[in-house]
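Next up is one chain by itself, shown in structure tokens, the form predicted alone.
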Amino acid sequence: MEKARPLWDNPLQFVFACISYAVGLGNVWRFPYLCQMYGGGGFLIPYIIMLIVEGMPLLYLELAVGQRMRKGSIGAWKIISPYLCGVGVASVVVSFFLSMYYNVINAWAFWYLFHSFQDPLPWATCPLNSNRTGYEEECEKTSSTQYFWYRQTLNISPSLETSGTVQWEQALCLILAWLVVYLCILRGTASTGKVVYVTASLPYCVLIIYLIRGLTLHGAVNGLIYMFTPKLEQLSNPKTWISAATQIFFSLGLGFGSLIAFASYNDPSNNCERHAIIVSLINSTTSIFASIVTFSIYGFKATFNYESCINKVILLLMNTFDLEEGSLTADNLSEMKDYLMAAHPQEYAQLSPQLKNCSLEAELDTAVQGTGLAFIVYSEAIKNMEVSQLYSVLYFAMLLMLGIGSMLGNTAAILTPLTDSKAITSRFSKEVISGFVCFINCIIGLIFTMEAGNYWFDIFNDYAATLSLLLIVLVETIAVCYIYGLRRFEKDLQTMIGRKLNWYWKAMWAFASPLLIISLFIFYLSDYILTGTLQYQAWDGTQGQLVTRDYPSYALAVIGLLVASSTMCIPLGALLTFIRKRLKRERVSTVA
């Protein structure tokens, strides 16, 4: 007798699982960057439009497919059409790639969390050199936060070609991160369902604390004014709309199979339409909320750096020209510089190269995303706060919760199709399957703890999912609307939620969303082609800054394999099904 499919304890648990998965690091470290790059508050206009046209409809589609078919991604698309089995396999492959590198972020968060209990924070000042006669030369050329990240955390190599050895501290943190993930998914929905209450709610508690603290910081208002001042001219820039669509797409986690997996454990009569709206709205609201927090921190950091720069210039001028204490201030600095230039032209000309041009606007314009924002910019702001250890612990605990919540969804996308297979579950228990997946991912993930590991991390982060996910979701929408049939799917939904499908969903699924995905796909494909030689940012310790290098030929081959290994699953799956059916038909005709 077939075992009944496990269910979530209640609909709220399912919503929390979706929020925990969808609300991730991208909300904290990418959305604020996009606001900064593409018009501040003006970016919200294309973002909200893309949420309505793309985000909500595609999220509802995946939840409805999972709930209706009651299978993981492979089984669900196989039921719709045997020729679509490759779509589910492609989703599993992409989720496997994502799991391989994504948990490294949690390892870094653990590393920073453990160091947050030190007083002073280890990234607050540069370490002394081996002779203890001054600071480390590399640190003096950059900043203490960058030195801690690139040298003491990553111990990064100067290029991708110099692989180096595995950093055992980072390797131990990665093993710990995978152990935590394994314990969270050990008993399927029974254990994951309890964990998501923490991983979904704790980040909001920390963000609220940071919002209160951020708004009381000196200069926070400068960051908020910068964020909410709309630069409407950016609306005519196509990249603004492309970035808004891409952010919505990847932030909700579409195409990975995680949402289909989560929805497959729903009660068949669950109102997935309402849950799709709730999850997408909470996800987007969180991005805006996190941006307010981030820009208040940005404002504090920019103001701190600007005032430090002004004070250094004042001190330099006072010492050089032997000025009276208090005669030179931030308010009269510009006039005094003009006066000193006219009164002492030779001395001022000699001093001029040392005088920095201090600008608050330039500080606020410095756009950073990804690990640079999460582990450098935030660390720099935290070190200048009062009770910095407390805010550091809170911040990196929040990053961990966001990262682990996303990992629960990533692993569910891999494990649900595996546990749906009777051939596998008849031989191995759920705990063994989960342990095997975590172990394989952890072993491969050790690549990212090597000295060149951060460069490989960037390769996987930039190329493992982008084109593949766009193709997967495009095929999904076409499959539901034109292969399974929109009218047939509409009847299924009416049976599930008890009412007719709104015209809005039908219009988005059948026309608007596929056209938008095709546009994004063409844009990314042409962008890769027009870019020419692909490049990456490498850390040059001798200069204390990032430099641009070309990817070596073997790295380009890996990028090609990453894209091809998932996208080729779709046509190969259809081809194998066709061959299998053809052979079966020939066998039947031979027997007859």
Given for the second form:
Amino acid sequence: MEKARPLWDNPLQFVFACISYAVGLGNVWRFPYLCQMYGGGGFLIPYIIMLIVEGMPLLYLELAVGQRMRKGSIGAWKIISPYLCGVGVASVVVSFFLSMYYNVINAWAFWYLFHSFQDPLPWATCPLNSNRTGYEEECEKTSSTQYFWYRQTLNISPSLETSGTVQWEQALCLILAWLVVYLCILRGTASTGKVVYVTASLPYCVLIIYLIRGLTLHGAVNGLIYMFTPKLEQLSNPKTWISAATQIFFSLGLGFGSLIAFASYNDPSNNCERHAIIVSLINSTTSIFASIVTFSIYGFKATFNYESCINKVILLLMNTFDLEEGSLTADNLSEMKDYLMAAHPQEYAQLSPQLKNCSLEAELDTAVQGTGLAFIVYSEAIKNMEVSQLYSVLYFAMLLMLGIGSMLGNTAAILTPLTDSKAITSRFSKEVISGFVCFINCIIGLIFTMEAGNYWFDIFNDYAATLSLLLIVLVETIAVCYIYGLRRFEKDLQTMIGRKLNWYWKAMWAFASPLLIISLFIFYLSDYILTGTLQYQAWDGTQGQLVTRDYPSYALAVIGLLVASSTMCIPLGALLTFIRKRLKRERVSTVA
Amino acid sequence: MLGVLLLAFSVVSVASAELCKPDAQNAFKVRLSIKTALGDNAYAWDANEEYLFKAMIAFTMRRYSSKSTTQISNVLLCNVTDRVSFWFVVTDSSKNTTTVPGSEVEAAIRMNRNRINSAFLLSDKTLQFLKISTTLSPPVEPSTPVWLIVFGVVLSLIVAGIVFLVVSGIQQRKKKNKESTERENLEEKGEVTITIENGIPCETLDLKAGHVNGVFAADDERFTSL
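Starting from the form predicted alone above, please write out the structure of the form predicted in complex with its partner chain.
Below is the whole assembly, all chains and molecules, this chain first.
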């Protein structure tokens, strides 16, 4: 009897692990942005269609493959066809790149979490300049939250070329983040299975608290109305559909091998069809739920900024024209402005460059995604709430849980193939292998704690996984349907689950999903080619805003290397297997 | 007699009008935002408040220069507006026609800013002396940054957890090794039945070295349909 494969204690742990992995930071910081850009409430239509056509079938496919083959990604694809070992290796390479840069986000979340125990919050006010007559110049030009993010957290350099030194505070937080991940994966499914109870459920508790708090904030309704008014004309924009497809694809974490790894620890008779539907539905519902919270926060922040702007204008007018306090209010502002313009034209003309036109729509229109949303916009909203320390701690703890949940999946994708291989497990124990992987990732991750680290982070975030994953999943789908054989796979599933496979899944796997992935792939390739030189946003401290710069040539080389190293694994794997088989056949024929 | 008095009075008032006017030399503009600071408890700005202000400035000058000659009448206010903003100037107590240099007034006010603010229940932001920049108070910074303390606590918890798990894992493995050696001893005595296939114990069979035979793997005709 072979040594038993470790199993999840119960199916609930498996579902929680998948939810914990799939529900990640993208649900919180990418979906609200897409919703805002592509038609508000109307974006839900392409989103749900893509979920049903693309998300559920592909998720079911990966879970079924993992559960059937009972091996990590490399082993599973080798069983499907020996020429496909490259697909597994590509998955592991992409997961490796992802885990390198993803844990830096957890480091940032730790940093903000530790700084939330101060009164007032450090990003609430600007620090004073050296002779204490005013605030820091950079902070004056931008806002205190942006200053805290760009200067005190990242200490960002003006461009990619100036690398700067490793920031020791960030390095410490990164090491802590990796220690936490190591603690969770140390014992394999035994420890991971317990941890996912927390990482899957805590974000929901925090989101509910934030929903209640967010909806009761002043001005939250503005944000919600703005988001949910459907702009149905966006549906005719092809970018809307592509973004919906892309979001579903990457949000579920397909192609990394994590889902295969998790499913391989399943009991063979587990009903993975039901679990696939549950996980994908929960993932999408969480996205929508998180965007409700995000938009009420947006509305609050926008209303707050709008009212501050109005108050500043009122103060300026009152001080210049020595009007009585309380005579100028938000309601009579426009009339008073006209009156003052008529009564004192010269002074008013002098003043007019400083009089900004305050607009609520302009404040709401600032669509932000990614780390900007999570660390700047949210912290700006939090600093204006009462009991801000509590909300800050809750929020960053939630970000941490989301991030660590996804990291568990990423590391499982790397470790499961390693622990499957007898050559490695015979020499090293599981703890040593996990420790080694964490250590290597931590050392490489120190690059992202340098002053230019955030620019490298953006490179990895945008290019390490996008194209390669599309290719990997495409090859996976074609492999299962046409190389392994859809009929054979159907019989396997019937044996496992005990029910006949619905025609819907077969239709999706054989035709719809591959076509969709091919069209996404073509779109991305053409987009990259047509854009010409790739550019990035650099922070200019002297101006206090982001500027666009071109990537230097070595950065472009790194991007090319990132994409090539994972995609080339697939053909190389097939080639190596082919050569090995030819050599064996020749050896056999010469012996015979 | 009356005529002389009237003449003197008009001279004095003309002189004071000359000394105190907007943008005069050594004059300062003050701006109060009482309603912003106090809301419903705001008091109205009237002659009594002006008197208090003059008294505070006289007090400030006395404290600063420590020659107790500045009188309330030395402080001149003018151009009071609805905003509640006005100009003031401090005349030299010895000669009524010159004003105390602006730098002295500024230094004096800087020194006693707190006292002036609290007399009017206002703060640096709501009682503004327009040419005098305030020294902002630095935030209170503890000797060890708070975040390092929290970081240290969390780090020690995590490291303790890791050490505990690793050590218990090593102990478990040692126990398992001991058990398996015991079992081997028992096997030698032949007391444990082992599953055997073709004369080879199953545990030693390396099933992973075998290949999945595609012919049999997918063939489910052996299973009777349910």
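The term rigid core refers to the maximal set of C-alpha atoms that superpose within 1.5 Å between the two forms. Positions refer to the first chain, counted from 1. Everything numeric here is computed off the predicted structure, so don't read it as measured data.
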Practice task
Determine whether the C-alpha of residue 432 shifts by 2 Å or more between these two forms once the rigid core is superposed.
Solution key: no
Problem - Flag for residue 327, CA shift 2 Å or larger between these two forms after aligning core - result: yes
